[in-house]
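The form predicted alone is given below as one chain in structure tokens.
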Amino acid sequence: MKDTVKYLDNSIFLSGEINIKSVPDISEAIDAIFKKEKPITVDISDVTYLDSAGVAFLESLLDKIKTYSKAAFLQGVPEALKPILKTFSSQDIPLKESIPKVGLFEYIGSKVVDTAEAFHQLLIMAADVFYWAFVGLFNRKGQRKGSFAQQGVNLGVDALPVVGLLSLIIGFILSLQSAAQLRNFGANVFIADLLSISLVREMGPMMTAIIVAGRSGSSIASEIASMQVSEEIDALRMMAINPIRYVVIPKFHAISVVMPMLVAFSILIGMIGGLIIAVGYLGLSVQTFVSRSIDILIMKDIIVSFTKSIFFAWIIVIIGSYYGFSVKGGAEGVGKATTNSVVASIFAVIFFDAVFSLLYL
């Protein structure tokens, strides 16, 4: 049995045939090893034959190792023996497989390649969406009847309460913090100028986009991801229906219309929150606050604000759709796709808001 059973570095190496005839001799040799050593791993890479008795023997050997070790491993299982182990094993035997170590530069390189590939797929998705969105303006074939109105309600009307509430609080807090400083310099009247500029050019579009990304962007990603997992997207393709044209374009058209309205509503409610502070804390009149808020704005500010809102709306739909279509796995994959879409959308909104600020400062 010396040629069949060997011990080296806490591992027992078996070779040859392990069957009902050879098991007693192998067991005797291994018992001699256990008297002196405490092996953890059993290597059968050189085993040529294995029957049910051999599988039972290996299981008992691993159980014996587990009496003094937290884990016992069976490694080097030949491909020809794996079906035999799977058939006759009464328990799941953990197979210790050597996992190659990935170096730092390999890890960074793989991440760069994966990111570049994902960005390439995102650009392809964006091109398809813009193309079919333009075609859909003149030919509504391939879209459900009434889908535009339905998506307008889901993405716009249903978002009004949360947008209004948060905008009121943001306007209130922004005015309160600014008023405390302006009051020290006797510049109470400038609270209207500060609030009007900040809400119209920055806070209104950006905060509304972030709210919509968290609310509606997650809804878009989860809906498409659920359709992808349940194979509804494949069913649409089998019926010669373009999934982007059928699922995404109604959302794209609807959010392009409702997003500027949501931004205008957010700015108005935010100004009301500032008005409360201006009148109650700084002693300004309503007329003074309203007149200065309007006089300080120019047409460029309004154009930039609504341009931002439409651009942010497109970003939210495209990113949400991309993560929805690229989902993998079941319910867990849907959750990951939804989370990733919200994070990516918010990051993109903030990044492009900074770009717009640099371009139109």
Second form
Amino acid sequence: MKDTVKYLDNSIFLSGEINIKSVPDISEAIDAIFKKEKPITVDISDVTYLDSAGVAFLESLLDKIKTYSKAAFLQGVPEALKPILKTFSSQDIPLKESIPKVGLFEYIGSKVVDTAEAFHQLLIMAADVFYWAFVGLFNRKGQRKGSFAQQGVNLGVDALPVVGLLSLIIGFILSLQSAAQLRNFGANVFIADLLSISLVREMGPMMTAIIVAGRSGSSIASEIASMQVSEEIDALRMMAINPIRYVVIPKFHAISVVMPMLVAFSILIGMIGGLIIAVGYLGLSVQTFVSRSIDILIMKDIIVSFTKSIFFAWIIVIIGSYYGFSVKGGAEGVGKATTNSVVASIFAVIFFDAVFSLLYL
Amino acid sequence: MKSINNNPIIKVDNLVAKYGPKIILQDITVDIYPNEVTVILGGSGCGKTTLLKNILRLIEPYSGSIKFWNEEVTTMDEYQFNEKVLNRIGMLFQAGALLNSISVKENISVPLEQHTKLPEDIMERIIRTKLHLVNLDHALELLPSELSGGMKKRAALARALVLDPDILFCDEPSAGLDPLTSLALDELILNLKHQLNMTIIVVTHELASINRIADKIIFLDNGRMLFAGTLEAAKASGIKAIDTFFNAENH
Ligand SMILES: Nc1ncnc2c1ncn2[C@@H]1O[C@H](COP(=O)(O)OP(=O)(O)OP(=O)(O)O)[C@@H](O)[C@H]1O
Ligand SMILES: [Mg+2]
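I would like to compare: after the form predicted alone, may I see the structure of the form predicted in complex with the partner chain?
Complete assembly follows, chain above in first position.
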């Protein structure tokens, strides 16, 4: 770079090609000069070629000079390079838009306000959904045709394999963990009670809800979000169709019916998982296991389980719809809405499970 | 047949539109007259789509008044607005906005199923006629994802027309269409106006198309209304931005 950049008497002399390839080296050489000297003039009479990177470099160089000198001079511009300088000049373009700096407190404050607003919107959404779900029970007008059955299959039947497999494993693990302990106390037979209660009251509804949140909550959010960004939601409203009624309510009804069934299925399979351990490892008879696990349950357990499963189902649909409808931006907004809805609904499911446990201990 | 009179069918007064804190439209005052084609003009990003969406309350106006058939609509609730206004209006969105999960036929039948109790075979006939109007007979069973951009728009136009609306809004109907299809579309618009007495509001940039169809022009610039009046008056207005627009082809 020694040859392309020279310094003499407050002037920088550049030569050769200043282009996107050579600019980094040249600018390094220039920085070295700036450390020792304060040039005022830039001479480019020996420059043979400039591209947009070259022009940007020259202008930034002149601006740098202006930080300490009243004037900066560009000297000896070859005739051939003048049009290039003009075309790529950024002189008239405001380079930096001032982005107002947000202070820490302002940031926290605005986040709090945003969260409160989001919560408010979520509640409005929930009220709308409940209202139309109720109306929709008696009047199917305004809902997508043939949607209920199809949604039932989508949300329910298709989820059976994964719910079944996971429940089997959970039942297996639960009983395996407790079996060793119970055996120490010679309390083998209590494995049935333990499993039955924990599956019916806690693990069944919660595990199923988490799976459904991941599977169906995400698909609800992404479906609505992509309808929102492609203006399908606006188009529905233009056709005097309420989008919540048309898109969300069939899902809401379907999930309300399907979820308790899924939970029951999950409990059943979980019990089978436990049965394998109880019979194979603890030497219980099938009959004892079955009769004990049924006897220990009281009506309240079943009602709690049922209530929980429907409640979780509603949470999943409402949160999914909320994130779907409030999507911002284009395709990448859809992804974000989906992710957020899954995180939020899993969080909400676990949170409300804890609340239920406190209320119905 | 509706009587042709001089009362505006849509009256917008001092409309202000915002996205969040950003003001997009300011003090827009527009009258749309029945049985006319009104063309909304303006550079890309100046707020034409925003204006349509605000008039139809797909985005709630920040302030101002909007009257359809002499009735204020900004204060109506959803039910009233649907019954009194939206049921009599068709809208073609800039990107079509067909429901992507169902076929063209099902898309067009949505308004019929939701708002009428017609028997199946009558619906079928209506759907086929509307598709024929936009020259898409062969696309009946296709999914939106199997259509080209221009075909999507035409299918969406068929859907907008399916209930024989009194007012039709079109956001850039001919953008992305070849000159022949675009000519056919203009003829369709003129037919709708002459034969069905429809009132039509069109956003378009196509000079040729404007000359063919426009009765009135509304010219937006940077969120403000520069001009509203007849096509001839627009050309003779002497406003620089408008002159530049109409002479763009001569440059
Ligand atoms: N969803 C949105 N959120 C925020 N700003 C938006 C949004 N949609 C549009 N805008 C802004 O509103 C302004 C007007 O947009 P609009 O879509 O109405 O333009 P247009 O006149 O229809 O343009 P075109 O001819 O390109 O369709 C633009 O400056 C755009 O940046
Ligand atoms: Mg637009």
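Computed from a predicted model, the values in this text were never measured in an experiment. We call the rigid core whatever largest set of C-alpha positions still superposes within 1.5 Å between the two forms. Residue numbers count along the first chain shown, from 1.
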Handout entry: After fitting the core, Arg292 CA displacement of 2 Å or more between the two forms
Key = no
Problem - Residue shift check between the two forms, rigid core fit, Ala32 Cα at least 2 Å - result: yes
